[in-house]
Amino acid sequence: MAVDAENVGNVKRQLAKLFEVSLPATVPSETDIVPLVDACIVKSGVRFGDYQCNNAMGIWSKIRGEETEFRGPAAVGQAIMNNLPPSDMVESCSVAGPGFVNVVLSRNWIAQSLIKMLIDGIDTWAPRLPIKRAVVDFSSPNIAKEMHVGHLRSTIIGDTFARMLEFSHVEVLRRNHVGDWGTQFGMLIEFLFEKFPNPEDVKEAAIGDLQTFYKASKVRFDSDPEFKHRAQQAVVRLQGGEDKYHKAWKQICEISRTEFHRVYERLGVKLEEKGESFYNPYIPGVLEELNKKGMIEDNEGARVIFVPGIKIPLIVVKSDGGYNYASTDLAALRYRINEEKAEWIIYLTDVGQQQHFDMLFKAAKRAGWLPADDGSYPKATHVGFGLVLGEDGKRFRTRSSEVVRLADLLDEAKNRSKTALLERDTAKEWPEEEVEKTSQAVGYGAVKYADLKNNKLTNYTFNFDQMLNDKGNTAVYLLYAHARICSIIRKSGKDIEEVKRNAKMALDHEDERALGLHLVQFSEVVEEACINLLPNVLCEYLYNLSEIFTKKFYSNCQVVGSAEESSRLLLCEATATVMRKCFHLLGIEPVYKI
């Protein structure tokens, strides 16, 4: 059977195509049966196949009691298996328990799939999602405040979401919804005017540490009523569009933006800023539309929207007539759906904002912007994440109880990584540039992976010693495993491109086959991680791949100097290729020697 080009890398979808022929042939009376195909799991130390079709019990529950040739789900499963069309994919099938159809993939087919991927490129294994454009709203620090450890998870997880979607042929609008509009700007602008009466003197070097500048202005705001009054007036003048205040606002934003950019550059994260201020002009029109739809009510001097299932209202105009987060977020959501034509809008914030987004999405459904059915498009999803904790189980802070600056945290990760690297005899002879580059890749990768391997909803404890350990489920272990594979290929002395063109791959040893099977499951794992927004699923796959390579294949299958050298070099190259794509999706820079 020919397989759709769009399913070329996804084993589950390719098998489902076979069962799409078998199922209607088995029960012609039941139309629109969706094949339920999953990878087999080990039960009591036994795995009956590589994949399993689980439709038999569901079909039996539908036809039971009718005139039928079947006498139970096992008989249905047997018929499903018998009606499978011939395929090069399948080595053997069996039926177990109440009709589970177990499929063992052909060794030759697995090998050919890997060779084809190596020749055509791993991008041919990219998932195909039912959308073309998405917005990922992540990171979003506040202007004039330094990025700290609290921004770490949003930035790292959001970047991985964007990378997985981009790999899956989705155009991603990477939005940095920075807090660049609000009451704090009156305070900052007025303080700026005091410190620098001449606007030409306002430079990043003159202001110095922006966080210190913010704190000093806040102290002034809290302690000096006259300054506070001027600051409040400055907000009105800024929002009224007065040139002097708008210029000061732009200067503060630009200095802050430069600081953010340095951190993003170090993390390898790309973002397009569309802050709160961008949506401000759209708010009146959006509120007018919602008002015409009868959604906005007066409530204790404020203007609010009530949403189903929640007693407290969504405040869209404060009692003093000002706008707030809800006003801005409604305008942003409508803009993203109507102007940017996004089919999936993903918001990444801490779990504490869950209710806000729940109310926002329900209001959007009331307005008819989003469909009532969560499975339809366009759709909006809030992804919450837990806290980063210190060893004491509380929010991760410095000894002086300050939040940890993200730049300082990255510096320490890199420095610790460099110290560990220089303890290795081989690295002592490396040029300084290579030491720096490798230390950075390992240090930053360790920080990212330690976050991404956890379930995003749970809190996790930040521990440098654990994340920089070269044993266990860490980026260091994974990066070293990749470097080891590259070393094996180098030691062979063979041109891997020539081996790809001329050699054949055989998976005769059981550990060769186990590695090959895990490799061809890459596409469906990425699809699951992408659709369910679970980076930890991809991390688990990558760790298991490294374990299978290191503890099974590499331990039991000699590569260099063996009769199977060329075939096994191809398996090494396929493993390294998949690992590098996993690293890329997780925002981790691979290392090639260690």
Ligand code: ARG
Given for the second form:
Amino acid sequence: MAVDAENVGNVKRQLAKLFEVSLPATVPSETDIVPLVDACIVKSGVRFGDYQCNNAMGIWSKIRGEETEFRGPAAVGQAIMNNLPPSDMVESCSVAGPGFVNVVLSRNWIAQSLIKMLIDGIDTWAPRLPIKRAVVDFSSPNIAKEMHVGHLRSTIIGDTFARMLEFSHVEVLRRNHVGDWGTQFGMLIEFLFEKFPNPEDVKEAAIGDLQTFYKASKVRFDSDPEFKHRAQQAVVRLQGGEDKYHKAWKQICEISRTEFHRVYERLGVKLEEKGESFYNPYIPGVLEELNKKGMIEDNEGARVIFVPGIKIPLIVVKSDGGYNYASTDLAALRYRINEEKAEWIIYLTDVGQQQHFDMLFKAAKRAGWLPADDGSYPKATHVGFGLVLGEDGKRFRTRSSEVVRLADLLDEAKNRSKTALLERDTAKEWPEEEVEKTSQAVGYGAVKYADLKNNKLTNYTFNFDQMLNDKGNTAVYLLYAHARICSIIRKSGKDIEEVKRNAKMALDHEDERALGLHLVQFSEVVEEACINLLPNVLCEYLYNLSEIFTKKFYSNCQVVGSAEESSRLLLCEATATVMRKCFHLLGIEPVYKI
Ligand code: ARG
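To test you: the structure above is the form predicted on its own. What is the structure of the form predicted together with this ligand?
Expanding to the full complex; the earlier chain stays at the top.
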């Protein structure tokens, strides 16, 4: 099937097209009016329509005083409505207040859209973005340090960005910008040589926990000046490319990598590593280019770049002549724009790094790598997220105030959801494998959802009891709601593919219509979540969907055994399909049975 060049699933855009005809017909003197169409919000229980066009007031303020046939914004609204071309999307229109044009969608059109989606697949509802390729720089832990709960946020949110962009037909380079370079490696390598004079003995098991290894080497570094000196020499020899040092560095990286990989595997997250060391060879050339552009100056022995609006400079060569985090990021950004031809480059770290990225992007604009205007492509965006807090309101730590290990946290989420699952009568009979699979999906899903549903900027409190509650806005509630819909379909004994081919859908009951309307809004919501990088918008949509299904539709409309059975089964199937797509975009594995 040929893919349409535009997204036919986006109701807002389809309606805007009607207004694109009506607006110039209403005010021929104003040529480039962009239709302002939005879904209607329910105000004190009343809703005048499903969508509204909000152009009348703006137009009125432009044309008043001129010679015009209109006597006020309401009259402009009336004319906009009268000039709408006929469309099978629209059931009725009305004008409210100062010219808002309210549109009620046709029930039949909503039903047809749902059937079409069920037959052609939900990918036909994917957003379209004006770009082909993006880089998402996420997770990016540091070698030899434990991947902790802060990296978890970056990993989970970044994966969802990548998934939303991929769904929107954008090729995504999922970049793990690991911290695999820097002065700490001198210390680690020297310590490695001391502990394992024979390189053959270095194995993951031998080094054991890299974090402990890191700490021990740091103690040694701080207490023995002779060791410290050797460590500093080691950095020079490593950077000079000496074989023995390079090998040791690679061994250490490899052990970390294996550890990181285990976590990614469990979370179902794909990443491609291009660590800091990858960009090393590019740094001198990039700095040379910036120097020629007159951007680099001396400052207290260091080489720096000043950017507009910020007093402190971006240090690109340290006073000891070494490169740093910023020089690496400059080289990486240039590489991503010029070599990889990425049109949107998205970085995910905690908000603490906001100023670093602000300066980086401003430097890139000064260099002419990025356009000055933030609205156009290529563009770079830093998404900063808040801290993960414990229930005491402080940074999330274990009782012995250690950094919480990600692996332990995932184990606990899974074990708790397993215990809860086994308390249900139904699950007691399940084969062990199924219990495992379900408790994993629910446990990991809960951790991810708790993170994604928050506005990413705010700090968030990590609380197992809350995230694993089967009531309220949690993954557990949502996954079970999905499973319940699947069981309704199973209970009907009907072959849903068969029903799809033959049935008609009618949305005569108010609650059927409300559910159908929410379903056709999926596409515009994903588009908004994707363009503005707001996974919480998608979470809210999903939660509302399951509320409308459960509290309205399923409470008031009998499905199995009713006269409307086929039609309602299709509505169930459409709901389950949209829910599964939401789960997919949020990186959550659906469950079909509870
Ligand atoms: N390794 C860094 C950290 O853990 C994050 C790197 C983010 N990406 C980047 N291109 N700077 O803090």
